[in-house]
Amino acid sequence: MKKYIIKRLLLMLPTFFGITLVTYGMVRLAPGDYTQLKAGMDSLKQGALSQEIIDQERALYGLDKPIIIGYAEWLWKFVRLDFGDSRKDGKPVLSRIGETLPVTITLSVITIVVIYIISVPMGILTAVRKDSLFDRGTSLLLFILYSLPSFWVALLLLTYLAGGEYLDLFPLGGITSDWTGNEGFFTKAADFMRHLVLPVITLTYGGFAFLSRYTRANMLEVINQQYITTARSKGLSEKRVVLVHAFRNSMVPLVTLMASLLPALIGGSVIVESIFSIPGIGRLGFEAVLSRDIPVIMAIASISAFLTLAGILLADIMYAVVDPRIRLDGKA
């Protein structure tokens, strides 16, 4: 086991540095020039920008040099932990990606967690009731679900739960409320837990026909299996029989989801958050990409891959947690 991981980290290596070389390549290569843009702006309200200015801000974010020159030197600033200024308002990356990173955080998790908490028991219970009624009327209602745009459902949940001619049980947008400055703890939780709630229903309703799908479909294959009959005919409680010998079983291919999670709590979505005006690091990747903001597009990448490649290495490990007979290291 460790020889194994020691030899994926070692993998992990290269792959981290094409993710980012590609990355920043496509960032140098887009079409349009922020700099430019933000001359042509600023000179209509303070006069003609001289040209000399435009060249030390290209120089500053390394755009007067070749692609792979400026990556070396962004590479060796990330060795260092310097992830650089913003290019759009001079803050520090880190400060901006720490502002917005525990916010998309608890989001991710809040909706993580809810999704698997409804979708896998779900679909061990239409696995168990294969074409029953609940099973058909199920599915019908999770496809209907999961066909419904997102950005249009969560237009359709301000509209009518979020103030207007309609229901007003939930703020309009934002993570917090102007009044709770001066509250305490508990005030200002349930404030923000209630300013997250339509984000989370907008979030989760689309994951439920996917995850209870691929649990049930797993569970069926699993339980046509000879074990299962086997444990059936001694006597086992069908209670027992579906979840300590079939779901245990079924395991496995959940587990490969397991490598999209972690990346999936820092990636945000760009749609809700934009719509619900949750200051998340979707948001501030989406206008970094089009602000052009160099640091700021690196940094996000740079985690997003390291703790997809992360996430890769736990499911493979919990493979062998899952199923003993799963040798990580090829020995028998």
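Everything numeric here is computed off the predicted structure, so don't read it as measured data. Rigid core (definition): largest C-alpha set, two forms, superposition within 1.5 Å. Residue numbers count along the first chain shown, from 1. First, how it differs from the form predicted together with the partner chain.
The rigid-core alignment places the CA of residue 243 2 Å or more apart between the two forms.
Relative to the superposed rigid core, the position of the CA of residue 194 differs between the two forms by less than 2 Å. With the core held fixed, residue 234 shows a CA shift of 2 Å or greater between the two forms.
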Given for the second form:
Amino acid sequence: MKKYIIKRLLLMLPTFFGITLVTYGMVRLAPGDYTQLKAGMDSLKQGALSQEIIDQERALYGLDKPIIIGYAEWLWKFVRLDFGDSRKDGKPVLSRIGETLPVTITLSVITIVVIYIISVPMGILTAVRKDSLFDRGTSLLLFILYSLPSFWVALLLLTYLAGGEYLDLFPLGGITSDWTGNEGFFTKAADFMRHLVLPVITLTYGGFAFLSRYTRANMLEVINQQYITTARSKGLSEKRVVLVHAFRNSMVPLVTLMASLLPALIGGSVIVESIFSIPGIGRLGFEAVLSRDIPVIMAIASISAFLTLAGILLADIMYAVVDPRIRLDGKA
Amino acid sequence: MEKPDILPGGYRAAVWRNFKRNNLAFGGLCIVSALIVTAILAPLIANNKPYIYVSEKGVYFPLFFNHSELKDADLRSGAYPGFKIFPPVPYSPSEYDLSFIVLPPSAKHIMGTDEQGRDLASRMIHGTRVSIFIGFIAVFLYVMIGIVVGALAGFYGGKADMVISRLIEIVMCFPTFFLILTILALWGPSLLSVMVVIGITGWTGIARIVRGEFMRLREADYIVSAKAAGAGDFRVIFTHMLPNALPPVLVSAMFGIASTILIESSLSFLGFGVQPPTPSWGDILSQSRDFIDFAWWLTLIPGFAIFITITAYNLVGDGLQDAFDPKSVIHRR
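For comparison with the form predicted on its own, would you give the structure of this protein in the form predicted together with the partner chain?
Below: every chain and molecule of the assembly, starting with the one above.
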């Protein structure tokens, strides 16, 4: 096991280099760089910027060096966890990430929990009543939900359920209200929850289809096994057969899916966070892209690459943990 | 001895029979076909020039030819008497009229007008082109890349497979949407860049499918005998192995078109998609945000169009998946 994990960690390195190198190369090769953008803005304000200052600025961000050297310098700083300062506001990138990443991770974890709570029972029920009206109706409904564009749904939810134009059930955006600081913990917690309802709905409904279909397929596979027939013929109640004997064995792939869902959700948070003005990493990334903030773009690319790789590894390890038939070190 | 006819008309006919039996999938196919026809014929369905105009001076076909004497003439006005046949939506997508902004649907503008007084029906019809075009081209691009890469890995195995598998893993770990956004923001958004970026990041799924099928087929008796008969690698790959790998590729391509249309409309919504004045559904939806509290038609119509299109492609993909399943091909005759 230990050997396997070390091997996998080593194999992650080239993937990580590949992703960060391509991102860095792309940012550097793009026509026009940040200094020109900033120089252009400054010259509007206070007359032309001298070439000397532009050169200084370029040197500061390593733009005067060839791509490979610039990348190597970035990598060396990265190894020492030095992500540099954001070009936009001069704050350290690490602190910006530290503020935004927990928000996105909280949102993603809540989303995953909601997806599992709703779609796993749905998958079991549809598998038990296979081909019934309930089964077909549910699968069509989930199919429709899966095809609804999330930015459209977010827009409609905001218009009709928030802000007070039609209904004023939820706040328009953000994750907290403006507090004076005297409110109790529960008031704050309730307020936080109220802010999260619409974003969580937007993030979850598309995931139901995938997971409940997956659960259904796994259940159907298990339910035809001989030991299920045995359990039934022993006279166990149908409920016990389904929940204890069948479901526990179809759980294996469900557990592993969880690890790969997290990075996907973080990647998909750009739109939802922009629409609901949630100060998470997706919105930070979107703003960084708009202002060509290379240190921030690089930091987000490397962090999401790292999370994806960690998620895949975690999924494989969990697979072995929950299913004793799987041996990771290749000695079958 | 006569062979029993298990599949009359062959495999393709059986798949088609199976597919037709699935009402939802067949409905999806009808919607997709209608959208393709709309996209191709868009200038004939929504245009401010008549098909035919008969006046005292002669017979004109303004929609098909540039008549110099009718240049810049608005033939819809009473200043041009005579016999005219207009397209069903007699407005062009870029034609604006600032005295008729943000009007709800009416007999004159069946889907209402937008913030510049442009006819929404006309913009929706022309917007079909972007969605359909991007979906097809981007997915075609990545299916081609995926087939070649996957075939190389699956057919040759060994070192080629190792290198390609690592490459697939690297591309799969890319935060795709963020990557697309970065490229478009830095290199400038356009129809071409959206298609190319989706094309070069999306091929991994297809490559994995083709690789898997090729690995499975590589040791099959008919492949070994084809090789023994002296068939070259190229011939074995393209005429003997690839046709067997195509069904799952086709299914995946259908789902791929659906998600490409979703990505394109999301990008347009964020302002990184196709640039104005080219009408696109995502862009219409994005512009509607300023009037969302009262102009329901500007939000509901484009959103619903995107939703229906995605659903239709997904239904076709799902139906194909069932129809291709060899078990159902034989049993559900």
